[in-house]
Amino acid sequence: MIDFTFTEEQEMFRKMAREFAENMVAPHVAKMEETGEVNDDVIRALAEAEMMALTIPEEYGGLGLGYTARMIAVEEISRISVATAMTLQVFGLGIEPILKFGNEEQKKRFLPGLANGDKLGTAAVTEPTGGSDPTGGRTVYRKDGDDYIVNGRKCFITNSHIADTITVLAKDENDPKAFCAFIIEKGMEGFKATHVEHKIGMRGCNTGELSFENCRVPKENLLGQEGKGLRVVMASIGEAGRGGMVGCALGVQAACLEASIKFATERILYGKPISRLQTIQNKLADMKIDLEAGRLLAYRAVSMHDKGEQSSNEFAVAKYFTTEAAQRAAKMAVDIHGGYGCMVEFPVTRYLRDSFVLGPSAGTSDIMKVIIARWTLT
């Protein structure tokens, strides 16, 4: 039997998520989007609601909820804020790798700090040089005693100059098929965030570049074996990463629908409400129909991931269905609003800024498909 109802503990988690983000997050929007920049407050707000302790388990400070609440959480948060749920699920890409691959000293000394939110993290994988591709990296490490000596630079990471704990791939300088994955911290010499990105969409959360150079990086700071550390992020990203991306798209989905039912009751036009067009119910109905879809995959695919199955196939489906779909619904609900889906005071405007912003995060579409292809051809 195939159960697709939540349990009574993640309706009321899903309640509780949803106050947070009416009360807590979205009085702070208006201002991130003219500003650009994180907001001090609702970073407090998440770590106070326990939001970064989600996946973290109960002996490390942690809620132990799985990945099923995290989902949950950023599909809410996203809902009002796609930006805040950005900080948030990069955060939760940052720390797996310590959950999936750090040693238990590695797991006591980062994850407490990280559970109660005085430490934020992030990943830092993608270079100019290497996005899709991140054997195409420049980021280098050199054996130096004990130590390691990072140099190079990555960009388009967010959390880049919030966050104290940074999963960094470096490859091998004499070896390009060798990689290490390191946990580098912020106040590291040699290391610093650099550039700030001005993004189309997503304002409210930080992206930008960082650098190294001679950066020094002690060996207790190693993320599993020497050599291996490209299966270390790119099981992270592959469901955590992505997972997260899909509930950002599932928010935006549901904030667009509800928007446009909401302008299409209220809209009168030929002396009636535009919801009774039927070009306006098909377009209702064409956004109700990707979002029930989109939520069967993520939730299907974060279900596999908390039972210990592999589930990045599934997560790269959800992810391409998911995203595309958040596109459609922004279009939709802008089509829907007419003039007004051109002025700012329209939430749909941010929307469908944010939704473009989802795409590239954590794999194209593009590789999405060279994904699912490779899946469906083994």
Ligand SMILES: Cc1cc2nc3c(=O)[nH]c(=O)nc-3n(C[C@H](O)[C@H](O)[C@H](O)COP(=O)(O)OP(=O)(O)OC[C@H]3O[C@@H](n4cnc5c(N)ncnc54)[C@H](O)[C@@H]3O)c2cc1C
Second form
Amino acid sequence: MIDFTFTEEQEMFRKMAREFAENMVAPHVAKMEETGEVNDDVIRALAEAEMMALTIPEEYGGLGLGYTARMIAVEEISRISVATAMTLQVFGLGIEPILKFGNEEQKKRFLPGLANGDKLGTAAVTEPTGGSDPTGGRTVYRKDGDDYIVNGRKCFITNSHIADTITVLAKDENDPKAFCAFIIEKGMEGFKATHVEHKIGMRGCNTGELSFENCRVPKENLLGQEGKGLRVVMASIGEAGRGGMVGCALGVQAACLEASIKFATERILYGKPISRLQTIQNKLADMKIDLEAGRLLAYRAVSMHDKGEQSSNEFAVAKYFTTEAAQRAAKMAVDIHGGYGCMVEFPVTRYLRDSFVLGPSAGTSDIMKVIIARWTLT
Amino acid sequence: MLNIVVCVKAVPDPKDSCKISIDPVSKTLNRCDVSMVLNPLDKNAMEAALQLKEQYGAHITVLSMGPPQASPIVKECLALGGDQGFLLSDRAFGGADTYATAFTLASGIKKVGKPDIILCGMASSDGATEWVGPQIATFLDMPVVTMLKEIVNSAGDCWQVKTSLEDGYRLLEVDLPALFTVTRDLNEPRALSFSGIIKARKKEITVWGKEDLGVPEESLGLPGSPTIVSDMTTTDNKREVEIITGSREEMADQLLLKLVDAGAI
Ligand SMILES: Cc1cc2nc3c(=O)[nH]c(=O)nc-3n(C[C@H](O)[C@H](O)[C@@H](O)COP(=O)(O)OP(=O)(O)OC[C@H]3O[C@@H](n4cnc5c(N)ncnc54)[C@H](O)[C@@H]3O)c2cc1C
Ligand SMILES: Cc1cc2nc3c(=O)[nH]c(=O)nc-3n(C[C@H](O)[C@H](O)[C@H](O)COP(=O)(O)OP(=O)(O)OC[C@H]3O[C@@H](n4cnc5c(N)ncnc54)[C@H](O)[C@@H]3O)c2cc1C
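Now the other one: the form predicted together with the named molecule, given that the block above is the form predicted on its own.
Time for the whole complex; same chain goes first.
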């Protein structure tokens, strides 16, 4: 039999994360929206609430609570601030390659700092040459004694300007089939964060470009085997990365439904609340169906991930479904609000903008379908 | 080391208050569909206990009377830093008024072992009688200080404390052991934490029924309750908005008149 109930402990995680989001994140949302900048208080609060420690085992200073707990936290934070949830989810994506592919020395060196928030992480794969085809990137490495010299550029990188340790994918200068994943650290010579992006949504989540000019990386910072770096990043993105996006999408779905219920029960037309109109009810029902289905897909995939099973296909389905559903929900929420749905004082306008930013990260919907189709055909 | 008992009540989530209705026949609250949360002021009571623990070292017992669904509330207090939990749960406890509730809780406290300090919320957010604390103190024959807003001096067995009055405060001295009911001014309750939740895995909640307490059944629940809630109604809390127009002076004059009329000034 399948048990679909959360444990008492997981319910407590949700309560905790919800209170955290409402008390520690919500007060900063307006400023994040206005400036588009990361909020230091929010980052500090995330660290103090041990949000970065969730997936890291206790022996490396983490909590060892796993991916379901992380999904719950990301979902609840996203319900209040997708930007903050995205920031957090990508900290997790930065941690993942070290967890999965780091050697003992690397785990001891990097994980404790990433767990307590002294150090922030990210992963950088996408390049101007196209994110959907990571093998087409032009960031290259060559060996120089025991070191590697990295040259190139990365774009659309979450936490680009705040991250201290970054998993970077680079190609062998002389062999287009060989990749390495390096842990590049803030302050390394030849590495800098350059352009900051201004996004239509997820404002307050930092996105930008990284540049590597003869950046010297010691062999101690090579993750996994030389030449096998593509697997390091793709395995991390395929599960933890997509899973994080699913959490973000569920939060948007939930927020849209809540805002819609509130508005529809308060807005009086023809002498009664518009929630009595069948057309409005239809939209609420659609949103609810999508949210219920999305949660089932999400928590199915993440429970497999927690069991150590291969779950990237299930995550592809969940990511496709929930990010598309979040866009549908945001449009319906805006529609239900009538003219108010065009006014920035109403959070549904933010949800609409945020929902469109969910798509590309960790692979577009088209790419999810490519993956899912491949799954059906094998 | 101090022995502290914190009494905590599971109450309907105030955020869901619009979902609560009164059953016209039984005059009880219709609580289905409403999630239960820790009574807000009991968080302040918990926080006070935790601060005393940090300051002097303490063993914190969390005690609640309620249905099995109240168990997560006790667990939450253990996750906040309580050491052991007791849930007094039995069909026989049902329908208790404050007297029977306090009697049952006092019996539980006696069985746990008499503490140095008992902390209660000033009031629950549902019943809100403010009686349970003082009644427990009476059953245990110990002093009670209600509406605690500040602990001025907690060194030794004679404490100096401030309690809330409408227009000020009262400074009191009280000998331990004593029971305090706390207000929200006392402290800022801490948030739950992941590590706290993990630590609570090893902390037990003991459930006691009527046999465990070994008290006569007629003093429990409905039979043990001298109070009968004979009627309850909902009140309509409608607010009205009136827009005052005119020059600044005219508006100020009108406002003044209205406030005087309303008895506000
Ligand atoms: C609307 C309403 C009206 C009521 N009116 C009356 C009435 O007039 N007379 C009467 O006798 N009863 C009344 N009751 C019943 C009474 O509320 C509860 O039965 C009683 O168990 C607790 O009283 P209280 O909630 O008022 O507690 P309060 O005295 O307001 O609670 C103060 C503190 O006592 C502790 N405490 C209270 N209950 C528990 C518990 N179950 N477990 C652990 N700690 C606890 C908590 O620390 C709490 O913060 C009423 C109930 C309702 C819902
Ligand atoms: C907010 C945000 C945060 C991000 N954070 C990170 C990060 O931290 N690290 C990181 O490495 N990257 C990050 N990205 C980049 C993201 O992974 C890429 O944007 C994404 O992979 C798509 O790449 P692209 O933008 O270059 O689009 P392209 O790959 O150029 O795609 C253009 C269009 O072609 C379609 N397409 C491409 N290939 C196929 C195909 N085979 N079949 C059908 N259609 C196809 C795409 O669906 C899309 O519609 C982030 C992006 C955003 C928006």
